[in-house]
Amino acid sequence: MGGKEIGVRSDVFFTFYFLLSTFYFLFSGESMIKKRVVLTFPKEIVEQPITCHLIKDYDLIVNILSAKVNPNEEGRLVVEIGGQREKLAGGMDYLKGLGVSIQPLAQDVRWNEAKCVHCTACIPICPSDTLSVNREQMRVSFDSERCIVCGLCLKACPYQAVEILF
Amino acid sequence: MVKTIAQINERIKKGEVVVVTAEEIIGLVDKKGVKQAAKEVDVVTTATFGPMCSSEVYFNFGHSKPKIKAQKVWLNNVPAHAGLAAVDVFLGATEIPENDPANSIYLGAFKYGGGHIIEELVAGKDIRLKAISYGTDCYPRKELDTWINIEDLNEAVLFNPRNCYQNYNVAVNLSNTVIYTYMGVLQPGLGNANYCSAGQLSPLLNDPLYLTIGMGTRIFLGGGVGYIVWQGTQHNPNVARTDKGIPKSPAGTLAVLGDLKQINPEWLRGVSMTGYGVTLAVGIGVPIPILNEEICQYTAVKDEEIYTQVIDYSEAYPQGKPGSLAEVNYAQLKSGKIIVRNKEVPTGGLSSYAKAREIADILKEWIRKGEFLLTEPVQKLPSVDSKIRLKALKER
């Protein structure tokens, strides 16, 4: 079990992302989209070099937010990708057409307030801030938009209230 | 000011007593000062809501047709302890399912157990209860496989030897791997810091001496009513203290005990920990009669004057090895951060806070609403002049 798992978190990289993204919007004058998806790569393909097709091919900008990825074994990015709705819808084509299943992020964590009793032992763990504690109240909330399915929270949560659904 | 158990329940009964929080205890003695507090506040209620191991049930099933003598017992196939009587059953807390593969495919995940049949049984869930025994002249049949349910359980009891303890170690992992513990998720490096008790609102720190807390003490157990019946395993008054008598590093427990009929499972959880097992979160509120000023006093203490002891977890703890990183106190530990070698190190709990708070409130409003009256300890708990100091096991 030699698996190697990586939790990218970067304020730098995301700074220089968006502005990335801004002065691409800018110059570019075409609407820019972006979203974030779950990348499942069969493993005979995991050894090819995909995203790079997605940035040269496709023109799109590729943020990697956690990855696992090794040889001979089924793959998996969390990714957020941006570029021009074509271009975009082009990509994901191309990610198909190799066999590799796309599914929207925010579907895939869930967190049950109901089973969460605001202990906040899932604070120190995440690595994004998508839970986060009111200091205040010391009551603990989920922003999903801010998840990156890294699924460290599944072992630190004792009442079971995160759920990863693939 | 001196006041009394039965003056106070008077003005209980009268719907005259004034009854404020643990948190807002702290304020008043701030503003008023401690005489004037004293003699305005009747009851100071405190409160905890976390995993506390050393928890279990016991319950009598009744007898089936023909009779059973239940030599081993399984509750929806998780062991439960039998060798009380014929159809006496005591369930702990932590028991895992028969063949649960535990930590022996790493990592465990300890999904289910005890704590969480516990947590059933209390919301009303049907628990397969399946019983084999030797057969006697008297009880002579030899397997049993049925259902049961809270409500056809003659007598169904939660009971704690050791709960609610006073103060508590913060866990650190000062290794290179991720550690799995009955404090959490630890993160190599001092990655992250667990700590597990509710400070200026946990019962004991509030009463550090155990002056008005003892044996009789009736309580709020998991949402019914219930009562302190003995210290708890491991109760250890003579540790280090501040010089306002606060312990240092974990002390005084207690041993509770509560109609499991009474009890909402919105205060008694099962509790999964990865890599470690399972067990029961419990809630619990006591009140704290305010009989005089010392007594205010104890009640007023704040969380920045509560300490407690960084302890390796990945080292120190198991190895049984003295030895603390750091003395931090609870204000820091909410706070989100911690400094320990130098490093700033986030903070997670165990025990929440927030639950706590509720807790603490709506014992209150039973106060207020003259629905809960305070007992008076049949006997005190051991305090600092006690001979008690706590065991290691010597193997032989």
Second form
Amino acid sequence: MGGKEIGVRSDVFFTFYFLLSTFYFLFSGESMIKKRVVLTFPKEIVEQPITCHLIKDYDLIVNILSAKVNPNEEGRLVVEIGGQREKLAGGMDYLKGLGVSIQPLAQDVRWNEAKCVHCTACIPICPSDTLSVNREQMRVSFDSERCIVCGLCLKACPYQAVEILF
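Output block for the form predicted alone, input the form predicted in complex with its partner chain:
FYI, this one's just the chain on its own, none of its partners or other molecules.
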């Protein structure tokens, strides 16, 4: 019961901190840069509060777009990180010092409608609702603006109608 209260306070703290940081950048005149990156964590550090340190110690805004984190396994986060240039560089150095692999999110997913047979196998696994189905027509559609390049649809599609472009 006590643990739940701490979790709620933590959520309130981070929401407040996120709003405060956003207002700071909006009204301070300092330019904020954003990067979309893929962070791969060695299994030895996957349970450490690394994202919390990025927010608290480097004044960064971290928006988690996709996550696969399990105890004792390599973890992967797709994030958008924003902040002042020097602080962002410091945060990246902190991650590299921990052994976290940082790759730019320079990938793009392409859906090939000609290959798609609209079997809808990709629909339930798409976490961002990039792939959706019109139930009346039973036709799949793809909204590239929503895609977070998680790659789950590639594994689900038996007709290889989805591919990642580098």
